[in-house]
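Consider the single chain below, provided in structure tokens and representing the form predicted on its own.
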Amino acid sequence: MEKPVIYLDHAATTYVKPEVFEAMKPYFIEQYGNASSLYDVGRASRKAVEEARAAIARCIGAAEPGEIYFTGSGTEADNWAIKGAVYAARKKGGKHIITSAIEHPAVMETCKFLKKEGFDVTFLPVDSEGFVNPEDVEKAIRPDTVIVSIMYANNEIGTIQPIKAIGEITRKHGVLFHCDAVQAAGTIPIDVRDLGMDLLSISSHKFYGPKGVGALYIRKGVRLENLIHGGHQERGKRAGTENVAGIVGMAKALELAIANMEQYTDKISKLRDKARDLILSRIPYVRLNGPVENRLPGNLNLSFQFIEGESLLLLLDMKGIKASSGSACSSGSLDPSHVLMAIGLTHEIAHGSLRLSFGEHNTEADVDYLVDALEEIVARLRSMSPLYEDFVKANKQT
């Protein structure tokens, strides 16, 4: 019997929906003009870019299309938001950044880089479920604080942060608020004005759009230094010939995601909950990482004691199951997840983590196959672990 292929890593990336691909095709083959050109093919590309800009503005509740700037990725948008803000403010004495201990590497590494350049960075702790306390944000604000950067939802453990409360605090203190919404966009409703956001990053390939295109919302009146210098594209703010097809695809994908959000999130939440309950009931010594409530609908993160995560992933792959041990951007690292360490896990337990992220094509049959496979694989790996053998013997004696 041929093994199935079950993709459970939608937090890493998604496929491009057929409707999105069809919307993109003309800008590869027919309307391929440079959007900065004056002739008709170029004007058609410019029109498509501006229509996409307006669509994305509507999708996130921006006041006007001009607040949307296209980038090459969510990582670029994060870098631009934070570096651009502090570089613009340093002449006036701004030198302090506030973020959390569980941000995506696009934010964490940017902040570490800026710290080496002489800026001060406060990395706020989180609780055992990964939540940032808004009171900690307020206590950390100083007269020279430029920006607070807190992600909307965590890419590893799915925790949805109290973004609105944080936005109210930053607004009260006159501090910029940046939100990495790469995991949230298309899955959680976003209204940047209601949530008090000044800057927001999204990435197309997380919501069934193409890779290689993202966007940064910059509230009107917020001044950022440019990250990329060169031509006059994006109203002189982001140089580089526009990825017209990618931009069109991102807008189409986000519109589709928002139109189908309730149905989609209901489906993947039920699949996640079924998988969680079956795994926890059938496999002993498993820990749920992250909260039960206020969690991304498709996210499930578990730690299996006495298991090495890489072996677990390889054996799952041999059964056709595609999963992850954490962030896609750090999957090549041998270090334990900084997110799992921040919520209090030991190195040993953090190394046995598994992230499952469900998508629109997953089924209950996928969940049943997954749980059967996990039960078999975990038992097999534990049978080879002297630590597990010692643990079982010690527990029998007590």
The other form holds:
Amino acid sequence: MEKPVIYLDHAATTYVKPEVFEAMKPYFIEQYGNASSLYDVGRASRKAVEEARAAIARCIGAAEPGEIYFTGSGTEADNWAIKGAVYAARKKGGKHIITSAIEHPAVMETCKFLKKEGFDVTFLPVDSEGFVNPEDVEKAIRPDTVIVSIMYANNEIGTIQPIKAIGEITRKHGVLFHCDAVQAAGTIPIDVRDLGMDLLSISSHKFYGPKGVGALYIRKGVRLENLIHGGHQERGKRAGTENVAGIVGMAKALELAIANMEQYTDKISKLRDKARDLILSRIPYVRLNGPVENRLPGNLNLSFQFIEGESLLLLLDMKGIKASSGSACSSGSLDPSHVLMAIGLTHEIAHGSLRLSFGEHNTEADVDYLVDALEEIVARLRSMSPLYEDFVKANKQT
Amino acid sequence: MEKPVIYLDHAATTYVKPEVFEAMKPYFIEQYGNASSLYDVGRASRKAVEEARAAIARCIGAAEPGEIYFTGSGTEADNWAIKGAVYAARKKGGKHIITSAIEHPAVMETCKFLKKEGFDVTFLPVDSEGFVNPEDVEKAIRPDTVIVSIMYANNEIGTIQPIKAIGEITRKHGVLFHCDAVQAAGTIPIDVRDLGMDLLSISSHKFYGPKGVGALYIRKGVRLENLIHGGHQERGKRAGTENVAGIVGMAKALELAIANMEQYTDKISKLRDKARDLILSRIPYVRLNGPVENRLPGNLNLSFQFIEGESLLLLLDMKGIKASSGSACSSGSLDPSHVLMAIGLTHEIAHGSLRLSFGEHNTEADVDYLVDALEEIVARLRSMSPLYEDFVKANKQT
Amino acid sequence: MYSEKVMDHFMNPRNVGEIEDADGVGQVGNAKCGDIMKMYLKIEDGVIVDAKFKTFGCGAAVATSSMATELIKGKTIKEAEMITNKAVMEALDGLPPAKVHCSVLAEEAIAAALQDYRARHGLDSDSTYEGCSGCCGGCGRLDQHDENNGE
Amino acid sequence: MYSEKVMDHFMNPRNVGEIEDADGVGQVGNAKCGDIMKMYLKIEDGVIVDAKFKTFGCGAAVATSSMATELIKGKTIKEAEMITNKAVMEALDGLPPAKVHCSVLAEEAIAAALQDYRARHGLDSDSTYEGCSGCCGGCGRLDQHDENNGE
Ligand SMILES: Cc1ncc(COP(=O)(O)O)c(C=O)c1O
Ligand SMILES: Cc1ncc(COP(=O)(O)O)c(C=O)c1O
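Could you switch over to the form predicted together with another copy of the chain, since the one displayed so far is the form predicted on its own?
To see the whole picture, the full complex is given below, headed by that same chain.
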């Protein structure tokens, strides 16, 4: 029997939807013109790029297409937003950045780099479910604060931040608000104007678009230093020959996502809830990480006590289940997930974490298969865990 | 009769070769895994990325695959090389950059930005054919010089620089050597070790690969500050989920280019020479810009006196011929091409420039068609040019 | 990037050429910026009975020259003086932002030719036209670069 | 990223479990770094007649534990002491750079169990094993992060 493939890592990346791929195809071989060229092969590319820009502007509620700038990734958009803002504000004395303790590395590492460069950074704490308190944002604002960067929804534990309240505060104090919406876009409705945002990052491969393309929304009037200098592309703000096929694919994918959003989130949140309830009822010593409400619909994050995440992932993989973990062993860093640590987990519990993120093709049967597999694997790993042995012995003695 | 399409702008961008597209295809829909993931969908992506890295390393003579880092464009590679080098060297007192007056904006604008940031930049002049004098490089080196950035071959006038001599000088003086090889890669054999290079940029869409992917060669031991901070991709040096399909396409395209290089350059240089000779013999008052020897095989750059480049391009486009110009009107900047100005052209002559860059599908018949079209169009534009009128009148009087 | 009207006037420009015995000739722009317009007027009884042009410049420069000559033919001098660059642009269904300066050049070319006419005929004028100052940063070209070639 | 041998020893680990009446027990690593290895030895006449382990840790930690127990079974104490982390790695056809520390941990677990045996039996030893110092920056883990998850 062939083993099934059950992909439960949509937060890491998605496949390209066939309709999206169809939309991209002409821009590889036939419509290959440089979007900056004068002649008609180039004009077709230019038109495609501008239509994509307008579509994305519509999808996130931007006032004009001209507020959308294409980048090579969500990471580049995050880097540009924050570095661009503080470099542009430096001459006027701006030197302070406010962010949270659970940002994606694209924001976190950018802030750490800027700290080395002499800027001040406040990393706001979060509560045990991963929420930033808007009052903390307000208290942290100083006269030299340039920008507040808080993610829309967390990639590991799914926490959806009180973005609107934060936007009101930044507006009131006249500081810029950047929002990393890479996990939110395509799953949660976004309206940059309603939310009071100045800068917003998205990444195509999180909503069934191609990898290697992202976008930064820059509200009209916001001045950023360029991150990538060179030619006049993207109205002189982001140099480099336009990735026409990628841009077209990204717009198509976001449009599809928005058209089907209700149905999609309904489906994946039902699967997620079912998985959560079954696992928590059938497997002991499991902790749910992140909140129950105000959570990304497809995100489930659990810690299995006494076992380590990479082993869990490998054994799940053997059964065809693709997931991810906040364990240090699978992340390549010495410490387990900074997000799990920030919500107060011990190292040990954090190492035993598993992230399951549901998507389009998952079914109820997948969930049943997953829970059976997990039950077996967790029991097996615990039976070989010295931590579990200690725990059982300690319980016997009392 | 349908009008032909004769694409003569391969230096701007190329289409994706069908074989390249075939190689990319699996990585959109089936092999969509995140190359950083542990499970097998991800491992297939990782494997594809690492094979591409090894292929590119082989193609440019790098000592190890680990010296190749993928980026989102040639422009990003250029930015990273130069900014990364000077930021890393700043603490040790490094503050001087040497480059030429005819670099691509990706290098030029990066240097101008760094100048604003407080670094010193020497823009070396070039001779009337666009050559940098290696002795000038040596003379410009100071104790605080960090990096010399000289392009392999110029994108407008095709001049191939004395890279090897420059590499010997930088090595002798212990300064870094960055080479923008975006126009050279795929057309000229590149051997980074033989040429003494520390850093080299390439861009996929110039050699029949996809747009939106580039690479930077970083010689082992060279330390650069990151340009894009975030996750651990590219061994912690270039964050952002890997554009697997793009990376695979780039490697495939470069491999094909290298396998067919001799045949290809032979073909396009013959077409180029034929076009050059016919145009110069049939149309008066035309100037060849750039050298005859040591020139990119597919590049032809001509100035047609008394006429302006954008008009020329538009009329060529009407006849199905796609080309480009160094005229300000088509570049979006107020001044005509900085390259043409640097080799000593007057504004007037620079405005009347035309760049033709030949490629795979061009034929002898294309050249004949081109020359006929050019002859007619140039005559027409001259007949309505006040500059030509003045010239004719002045000649009559004497 | 150009409207159909612009392309039509570029491909089939009206009134190209010289008028040998013109009553007024004006030339504006310079080769440095890549645009030169020369305008020839034939004027009878205060009415522009013929207009011709020669232009060195981009597609928009040719099209605005062509349209400007069309607009002033048959008009009185006073009427011709009232034709602004905006009127030329509108008649062409608009221009890309980076090309607005071409319509300004067309307006200035008319003004220069009319001034030449007045000078030759010893007529007064309210304002002296000094000629285009050169590269026209002032007319919007500097900060609006949308159609770029940055390959 | 793992060799077939590593995967085999991870999927089908040899000698998992406890030895109730072990002659030496050693535990190294800590939960902070995500790896704990506990090793049980049965020793008769200076020969390791049985070895079992329990491990909390990644795939490589399990595989190196499994391989280490295989390697020392039937060996004398002296021979067992000579087994280095390199021998464990080689027996597994290598480990990714980021996982080399796991083989070090396996070597240390053997050392710790043997030390426990000596201590219980009042035997001397040249060097006292102090236990793993904790997060093993020293064993190469800190600077070699090749297989990363930065999504
Ligand atoms: C010499 C040179 N350098 C750099 C670049 C930038 O490459 P890209 O547009 O792919 O970023 C180009 C072409 O665009 C080029 O010709
Ligand atoms: C919240 C968040 N921000 C930023 C990124 C970076 O996106 P990319 O890898 O496309 O650069 C990701 C995912 O990778 C993410 O989940």
